[in-house]
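One chain is shown next in structure tokens, namely the form predicted alone.
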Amino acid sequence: MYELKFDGSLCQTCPTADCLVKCQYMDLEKDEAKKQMVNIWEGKDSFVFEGCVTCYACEEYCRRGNHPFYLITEKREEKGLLTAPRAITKQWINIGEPQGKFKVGKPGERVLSFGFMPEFFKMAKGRLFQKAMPSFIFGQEFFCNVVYIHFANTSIIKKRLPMIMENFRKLGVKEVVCLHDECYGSFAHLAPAYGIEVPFKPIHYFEFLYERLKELRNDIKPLNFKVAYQRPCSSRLSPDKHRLVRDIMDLIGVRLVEREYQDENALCCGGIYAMCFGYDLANDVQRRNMDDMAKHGAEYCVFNCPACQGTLGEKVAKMGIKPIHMIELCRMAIGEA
């Protein structure tokens, strides 16, 4: 019922083929990149199926509003080319199964969505959230399911995401502040790509934090330390919000170190790589990423995604770099953390 909105002619006429030319895991020239994307669109075999590590980056690199990563994922599933062992894929699908154990605060026109991340119950407090916190949602019934594109399983997303939208509709909410980056990417980017109606306005929590910090400007005490920002894979689905990283850090007096692996050139935390592609790839990506942070004098590593922090937090700490989530960093700037 829900079909990917993909225009293969845009690949055929693309002047740059940036989606694959810029890929950090495959080395392709423009003509070969265009050829491979057309092959994938036409349902043919391609070495891209073996080379893609599901980092989402080609969704950002494509300047034509097409969806190269979603297409690669769709065709992978059609061909039975799973990225992880079936047992692991099944386990993850079972984890996200709606079970009727969700939690809902006092839903108003705007709600905070914790997705399926209990860590946010510890973070979403204090003056930043005092007005918003009474209205929250949490649980599998509101779980965005975007993680399954890592597992080449868009069919489960197309099955569950419309159900999630209906759960939101029943609450009558008009705005959803997504505390998990993946949720925002799913609602603002993935759902529209498949023609799935979103009955509310998704708001990235960076927007929420930035506005609240401006309201609390007089309480901010510049932190005056150097940080590296760990950009999550899902941020590739909302590149227009990435600019807010610098805006927030400028506002709270934090210096974002200029390093090799940031912005468009960011490297993932590697957590999903260990499950899907083996520890050699995961360890290599993590080592390059963390060495880059240390080389440029980062005192803190700022995380957007709790899963990324769970993967890299202890490792960066052993290097003498303090791990901290963006929300906690902002609370620290107003004297709360």
Second form
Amino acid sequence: MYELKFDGSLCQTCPTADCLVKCQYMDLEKDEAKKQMVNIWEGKDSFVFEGCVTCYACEEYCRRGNHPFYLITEKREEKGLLTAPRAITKQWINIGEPQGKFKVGKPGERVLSFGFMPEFFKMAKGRLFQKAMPSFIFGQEFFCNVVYIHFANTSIIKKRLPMIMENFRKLGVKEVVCLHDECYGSFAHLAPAYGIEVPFKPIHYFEFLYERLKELRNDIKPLNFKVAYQRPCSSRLSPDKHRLVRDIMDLIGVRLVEREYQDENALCCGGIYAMCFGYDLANDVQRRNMDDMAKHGAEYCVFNCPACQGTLGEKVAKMGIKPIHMIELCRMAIGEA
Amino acid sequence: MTDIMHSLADIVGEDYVSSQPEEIYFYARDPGLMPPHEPDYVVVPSTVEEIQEIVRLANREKTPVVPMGAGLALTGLIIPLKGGIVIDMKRMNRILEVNEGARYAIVEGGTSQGQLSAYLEKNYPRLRHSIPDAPPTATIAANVTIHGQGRLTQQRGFNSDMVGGLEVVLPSGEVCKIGSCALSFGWFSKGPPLPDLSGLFLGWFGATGIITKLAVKLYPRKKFRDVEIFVTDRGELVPDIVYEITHTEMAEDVLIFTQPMPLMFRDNHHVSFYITGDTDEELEFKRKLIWKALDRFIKAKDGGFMGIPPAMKPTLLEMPQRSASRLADVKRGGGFEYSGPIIMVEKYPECSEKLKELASQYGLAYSGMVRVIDGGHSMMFAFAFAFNRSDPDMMENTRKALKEVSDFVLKVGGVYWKPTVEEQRMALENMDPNTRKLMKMIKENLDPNGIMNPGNWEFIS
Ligand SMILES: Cc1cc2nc3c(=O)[nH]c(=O)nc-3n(C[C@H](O)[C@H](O)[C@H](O)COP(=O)(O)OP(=O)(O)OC[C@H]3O[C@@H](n4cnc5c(N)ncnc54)[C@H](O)[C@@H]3O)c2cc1C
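Switch from the form predicted alone to the form predicted in complex with its partner chain and give that structure.
Once more the chain from above appears, this time first in line as the rest of the complex follows.
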């Protein structure tokens, strides 16, 4: 019943076809790119189904408000074209299944969403979160489910997301600060694309951190680190929030190294690639990405997503680049970590 | 005090012998499903000489003796089925020698796995032994006596294959050296190039003698160790997957598990393998070879590597791994038993189907846990069930399910591992008659009075 809002005529008249022209994993000229996108929209076959590695970036590249990646995902699902091995998809669907094991702190009108990433229990503390905690929620019952677009499975999202919204509605919260970038992407981008009503205002935790750091400005001691930022796939769903990375870094005196694979050109952590496509793709992407960090003298690799940190953290550490989550970095700047 | 009690006290000292009800209660049972049976005495010797004396006494009195390690074999092997004397080996726990160059350790017959691994970690950080996933109190001698398997089994075979020699108190009370140590000061081989007499004791559950010392072979401990888990929803592909992994010869240990809980594991089969290396390059090289070997399954979408959450890694890497112990209490009440036949890897699909069928038929919590043995020549497939000890119906259902496993095992060409008395009987009945005759000859010649762990490997002619 929830249908993707996609306007094919926008593709037909698109002057750039950036969605596929800019793709880092396929090499397409504008005309071909446009043709393939229209093919996909019309339900025809396309080699894009083979070549797309589910990095989500085309959602950002499209400047006309269309949803190229969601469309690819929908059509893949319709055609039964799997991205991931069946067992992996099954496993992830099981992982996200609500089991009544959720945790709710003392939710006020504004609540912190930990998604179901237990890492946030350790991070959401200290002065940054003084005013916000213990208003938090955690668990599959509040899980944004966006990850399933990696697995060409939007039907599970359409089934679960409305129930998740209902759980939020029952809590009566007005604002949800999403500590996981994916959740924000889901509530602010994916849900509207499918006409799923979101009963609260989603707030990206970057905004929360930025505002809070401004309040704590006097406590900030510039860190003077040179860092590389690991942009997660989900950040492509909320590119308007990406600028906050620089704003926050400026505020805490951290210098973002100007490297090749950042901003629009960022590379995925490779976690999903390893699961879906095997060694070569994951290894190639990770190697290029990490070498690029090292080449530009990054002392820290700053993560937005704990899952990316889980995938790449140890690897960058072995190269002498310290892995750190954005929240921890900000806590460090106010002398807490 | 009875005469036997007096004599035992004379041998080991009064503090180390008991016939008090609380001790008798404890030594009458194990954590498995076998009904308890009380011993008459429990004795805790500390020297070989004391064990010799105890065995001589038992022979004179025609009283059974049952050697016991930690009592964790679960299949009733230390339950004194005919009463008599339980010899608790725990005080014989000295680590006597480590030969670093020849890579072996000589330990006493009651030394636990945990003791040896802690000792090596502290004093010989470049050496390790094949640790089973049993709780660390499990003893090394008992484990090889039952042909246990451990963390190096995929590469090196059964833990009993990794024995470098034995010292045994025979049922007559004599002490006998087995292996190279019979002729040399070196404990480097349990048999070759001499006739391999270790087979007279390994696999006999103490029914032919008591191991008082043994040499355990040690192997390089690499600086780094990592684990990967390959997941498939098609059980019938598991033998192929194992074949590819073992073909690379890069994995240290290969385990498989299939279980419905936690939910993330439902409906899939998980082949986990461990890799080791002294450098990152070595580790990565091994990882890459195995990943590439499984590429065709990924391409066909038949399987893939799961991303192991960082919080799960330490649990998977710990030795022993506690997941089996955790399963032991899912139903609360601490009941856990598995039948773990040794069977060809090609039988994995049938075994996992059977396990699911039995669990659903009897309404049991289950886990299928596999350890690949010796490069894939065979595997131990544990049909594991957890039950609540205070729920007699659940216990009875577990018994029934395990009985069905016993029947199934023979049909699919499996051989019982650490069999219950009932399974021993089934094995003897079904084996080649001349093999049975040979086993009987060995048992009767070594233990003419039938005092050694009677009820086990018992030959009803
Ligand atoms: C959670 C769990 C996980 C397990 N995982 C594993 C595993 O990964 N690998 C594995 O191999 N096993 C495993 N086991 C089974 C078992 O615990 C081990 O094999 C363990 O090594 C048995 O040692 P024990 O000291 O408890 O033996 P016991 O139960 O005390 O004895 C076993 C047999 O050996 C005989 N015996 C004891 N000492 C001597 C001796 N000195 N001389 C002669 N005979 C002797 C006994 O009479 C008995 O017949 C597991 C058990 C549990 C509960």
